[in-house]
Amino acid sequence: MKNSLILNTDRCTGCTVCVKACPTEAIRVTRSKAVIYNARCIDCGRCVSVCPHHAYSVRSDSLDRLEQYKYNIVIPDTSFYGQYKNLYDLNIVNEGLLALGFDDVYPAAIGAELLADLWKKDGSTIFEEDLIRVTSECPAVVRLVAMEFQDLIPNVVDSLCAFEVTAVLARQEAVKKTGLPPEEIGIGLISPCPAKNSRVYEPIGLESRVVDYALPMNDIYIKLLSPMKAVTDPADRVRAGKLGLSWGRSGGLSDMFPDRDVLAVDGAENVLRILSEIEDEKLTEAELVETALCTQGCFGGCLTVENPFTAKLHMRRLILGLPEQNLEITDPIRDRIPWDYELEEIDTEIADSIAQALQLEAAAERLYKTLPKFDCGNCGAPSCRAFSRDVSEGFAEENDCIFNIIKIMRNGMSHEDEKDELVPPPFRRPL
């Protein structure tokens, strides 16, 4: 799978942010440069959050894009209205997208919105005994759990997401509006995060794409700044309620079934925790987990450009006089909902047998032991351990580790044993 981040060399410095932030361990520094191990890479974007170099950018599209079509819809995401202070109307921003040239704007919270009637007449479709889910919302979420968690594939929610509903029922009506086939009209993703943008490039569950390309959200933010300024009386064109505009955050899905036992969790760290109490069996109590890798949902995608806590409070004064629910499923829809093919796995072992890689897991964990375990990342790599990995995979040499060198200079002589004054300061023994 292509991932959605670009790397710009000239701009990385070597600093070790980024490897620190990753939670899947996708990146080294070697050479004083940054390096992305595609293959553990999940999209999730906090690589471009603290970089303080702003070496990383996401694949994305244009508004260029709209001339390749007969007729153009925007989707945007349901965090894209709480990125603008002092809005006292979701419709100004509509308004604002087809000044921008759109057709027709359907948000994404109209899927959303969909997707909870469905749920709630038919708990089957996200609900098992005996199985806690995983909401599949989160395509950085998905993709962690078939790299890192892949026991709990078969927990995972095989649905479309709510951007990818709304694209389906866009389609849908915009053929019978226009009398255009379906590959003449254009469906845009205004996107919080490349981890969404691999998912309009490559889909997930899905044999093909439901929307077009992907527009980032901090680009299309400033562009509508002037057109929503001349936006005097707005039609109504978010058709979704409180349910559906409130999916964006964090605990927005969990709201839905107040007689169920459903947990929400962000954060990256939060969620890999939530995983493996899942899968060791000592999370028990839930029935369904809903998942965001990013602080507050998608309002903290890094693509975003408003305090991901202030856009929620800006979101929920947008929907506080509109009904709980306007939308209903129907069955054209409901049938499209599911995946088309299960969850794969994603494979990020290099070993070509099971006798190989026992044998690199052990070299690794020889190496380990001799290591101080101080995680410092002056060897490009974000731990000892994942340090170990890498020199037993061929990508680094022991004596990256600046400690080794000093055992050498020392001649052999073990860290416990070393001088203070040839040791780095932060590592030194307290006086």
Second form
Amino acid sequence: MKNSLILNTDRCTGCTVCVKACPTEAIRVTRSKAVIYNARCIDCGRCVSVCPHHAYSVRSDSLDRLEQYKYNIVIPDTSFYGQYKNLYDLNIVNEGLLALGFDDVYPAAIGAELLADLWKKDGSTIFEEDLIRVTSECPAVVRLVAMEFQDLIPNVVDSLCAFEVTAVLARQEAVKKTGLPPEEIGIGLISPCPAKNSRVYEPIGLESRVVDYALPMNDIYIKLLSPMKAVTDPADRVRAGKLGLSWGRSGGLSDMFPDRDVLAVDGAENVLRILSEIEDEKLTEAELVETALCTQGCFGGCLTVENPFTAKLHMRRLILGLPEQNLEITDPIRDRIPWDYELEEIDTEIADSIAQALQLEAAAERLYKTLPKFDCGNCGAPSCRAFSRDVSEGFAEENDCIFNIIKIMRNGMSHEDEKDELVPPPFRRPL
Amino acid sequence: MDTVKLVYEIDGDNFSAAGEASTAVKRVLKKLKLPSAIVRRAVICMYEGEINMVIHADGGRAYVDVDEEKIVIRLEDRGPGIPDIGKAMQEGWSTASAEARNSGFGAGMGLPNMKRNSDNMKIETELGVGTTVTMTILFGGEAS
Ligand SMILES: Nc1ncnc2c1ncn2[C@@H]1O[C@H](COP(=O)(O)OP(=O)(O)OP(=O)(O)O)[C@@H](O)[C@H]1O
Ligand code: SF4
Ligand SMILES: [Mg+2]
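The form predicted together with the partner chain is what I want next, because the block you gave corresponds to the form predicted alone; please supply it.
The next block holds the full complex; its first chain is the one shown before.
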């Protein structure tokens, strides 16, 4: 699978900030530039958020894509509505989007509400006895499970993302309404992150793409500012109620099942920890774990504009007057939408036998013992541990470690004073 | 045959750090292409043993050796020793302090769990001197 991150090498200074921030240690710096190891990348976009030089961008489409279709529908991710200050009506955003050239707006909250209704009506579609389920709304988490927690694949809730459900429904309704063939209808997602973009470009468990293009949220945010000002009397296109709209923030699902043991976990470090606890059977008290890789869920996505906490507050205000629930899953809808998918393992290990894996790890352990464990990052790896593994796998050399270089320099000097002068203060002899 | 050798110092009485060594062991084991059931069993053995050293023996040292056939976990402490191994092995038997119980330990399930998840478990203990628990998990083994 391809990821959706693009590095602008002219901007990259090789500073290693992204190397350290990456939750799956997928980035190294070599020859002054960052390199992402695709196989280890889950597309969360932390690198995009932390890069001080704004060297990362996200593979996505522009509004030019609209020209390729006769009829265009846009799906704003729920987090999109939280980006605007002083907004009092969701439909001002929707109406503004029409002014940008879209023919209709289907908020992702529609799919969310339908999924939520399905789960509420039939608990067996989400809960399973003796199995802690992990939600699949965040594609970065899904990829993390497939890559690093393969034992938990059965735990992942096997449903499409809310935006995918929305897209399937939107296309079917548009075909009916316009009489156009499905392929002449273009559907775009206003996306908060590379993970959702990747999911648009390469869906899991669907035979073909259901969303045609992905638009970066920060870009659409700006383009919408002036059309929104011109909106006077917007029609209602939200369709969903509070239930569907409370997704996108972490905890939205937990509120939906007040009588079940649902846990909401957000932020990369926390998600890694909780998955690990489920894997070790240390977590026993939950039935369902709602997961989002970003802090505060998709409000924390790297393509958002507003800080996630404020965006959440905006959202709270925006849904105040709305009904609890507006949409219900009906059999025809349920039958028309493919709900289930199969998640496949992603193998990132380079060894192909236990013997080889042992050999690599033994070599890495031996080297690790000799390293200073400063995790300084000068070797271009995120930690001494990761560096040892890189060396054993042949991607780096022992003397890429600055401390090993200093050792060599010291050894080449005959006088101790001379040695001390040459090396930085921490490596000089004690007084 | 290559052997991966790991050594961890386990702090006594630091309940919030308890489990760190087993997390580290797990990270290494997951890289070794072992069947996931083996990894899980080893991590459970290591975790329970590590916790026991923290709450009953003021810490100690853990050695983990992995080769192509087995994982051997050896946990050495200089704690009070176990007066009656038969009793200690019973499910539900525990001498954990109130403090340890408040932190969620002390159900008396650790040693039985270690026994169940290893193919071989040996306890050597001497009152006032310390305890060494050695567990072996065979890759071709039968333990559940
Ligand atoms: N390393 C040790 N040193 C001294 N005593 C120990 C040690 N390990 C276990 N014991 C004794 O054996 C008893 C039973 O151990 P076990 O691990 O089965 O239960 P526990 O530690 O008390 O509770 P749990 O493991 O369920 O949290 C302990 O309460 C303690 O008295
Ligand atoms: S939490 Fe939301 S924004 Fe962040 S990676 Fe997951 S899907 Fe994308
Ligand atoms: Mg115990």
